[in-house]
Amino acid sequence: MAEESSRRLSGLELLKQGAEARVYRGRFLGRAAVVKERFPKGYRHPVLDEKLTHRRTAQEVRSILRCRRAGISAPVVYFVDYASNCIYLEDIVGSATVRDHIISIQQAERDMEKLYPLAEKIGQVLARMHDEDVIHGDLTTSNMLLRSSAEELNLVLIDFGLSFISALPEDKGVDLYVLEKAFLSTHPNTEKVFASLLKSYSAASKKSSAVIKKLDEVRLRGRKRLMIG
């Protein structure tokens, strides 16, 4: 089984390697695919490592499928190999990260008005995701793709490696706080754009009031930590 998994990965292009996983690009059954492989961690007991890795792989797949059932754009899951903890996913061909899109607009335009429709779209998508009780866990503009479309903004969420299911407003507030920190540090002078994102989120989510309240609490805790050092 391990040899079969290694054979499948051998012809793929390594895109990146993080602390938890390797990501490859290639083809699966004739379709453009991205493969995420969670590899063993030598510092953990083998039995515990396998249990944790299997659970994380299953949770990632569960979150993606839950989003897709709710009409949220996320990659199609082609195949899951639990023997090697590999997930074979749709490669979103012809897309660009929201990060690169925002940077290109900021470089070309002084006026940020072009970013407001995108911010509103992100807010709507995240509201729908949170209403399904999916917590992404690593929201950044690098983990959102724009699929090329002349008619509308087609936003695709990717990299659910830290995701989990929770109905708690606290977890949803932290999810938004992670995005806010990443958004404003990656894209300076976009405070009003992010405020538009949150306004859109509040309008679209059935449970937004409790979430935004928790977001404010998390912000306050973050400021206190900075003051204390």
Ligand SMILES: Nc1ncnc2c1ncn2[C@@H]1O[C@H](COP(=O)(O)OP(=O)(O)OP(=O)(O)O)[C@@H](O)[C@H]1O
Contents of the next structure:
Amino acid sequence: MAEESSRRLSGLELLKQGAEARVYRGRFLGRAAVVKERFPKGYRHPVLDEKLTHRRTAQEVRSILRCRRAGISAPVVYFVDYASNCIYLEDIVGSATVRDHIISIQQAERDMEKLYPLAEKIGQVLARMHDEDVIHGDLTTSNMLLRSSAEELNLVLIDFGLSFISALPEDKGVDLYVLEKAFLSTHPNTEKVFASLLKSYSAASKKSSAVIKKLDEVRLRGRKRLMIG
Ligand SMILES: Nc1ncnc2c1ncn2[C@@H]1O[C@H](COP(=O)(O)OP(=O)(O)OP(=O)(O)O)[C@@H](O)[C@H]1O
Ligand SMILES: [Mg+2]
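Next up, the form predicted together with the ligand in place of the form predicted on its own?
Now the complete complex, all chains and molecules, led by this one.
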């Protein structure tokens, strides 16, 4: 991380080293923060790389702000440094990813009743996000956090680097298809749980019928591709 950026932070701790970004935890001007740093990739042409990295950083910030303006939970953006492609975000303290949460529920109990309220909540939040024409682009259960809270389910969306703005039902359908694939492969035997997610999405979104129709088409295309390939 650039020297200047690291000076704004204290007590840096590497949370996650990914292929595209490093995520650190620390404090930013006294507040609990995470920093997402998109670093240069040696295998890409430097000019193209900088362009792509800049675009992802900008998209991430734009979509977070758009969600927050619409009342959809996403981390507060504290600061953006385009020189080092770093985003300084509110640390959702004490949160767990939806992925880890589901895994621990599946391990602890045999019946999965507890997963239904969560699935319904996810469906509602995604419906609102899509009604704002935000396409997440990388919906997985790792990119959703559950804020620790007494009884209320408090879902926070993160990781908007591949997001974009679109009103097209097709883009929304593909967004849900990506989640469906990730959800069912990460969490076995959750077909019914995912179905309830889609049901609550449909009930909550004003424009869901065209989206679900597209989702069905995309599924069919996926299956045909499997049969041919
Ligand atoms: N604002 C935040 N508050 C708390 N934890 C966070 C926050 N942002 C990210 N994390 C943690 O860091 C992980 C990685 O963050 P993020 O998904 O944004 O980066 P990524 O490199 O794109 O990850 P991936 O490759 O899994 O998509 C998250 O799964 C989550 O556990
Ligand atoms: Mg992620």
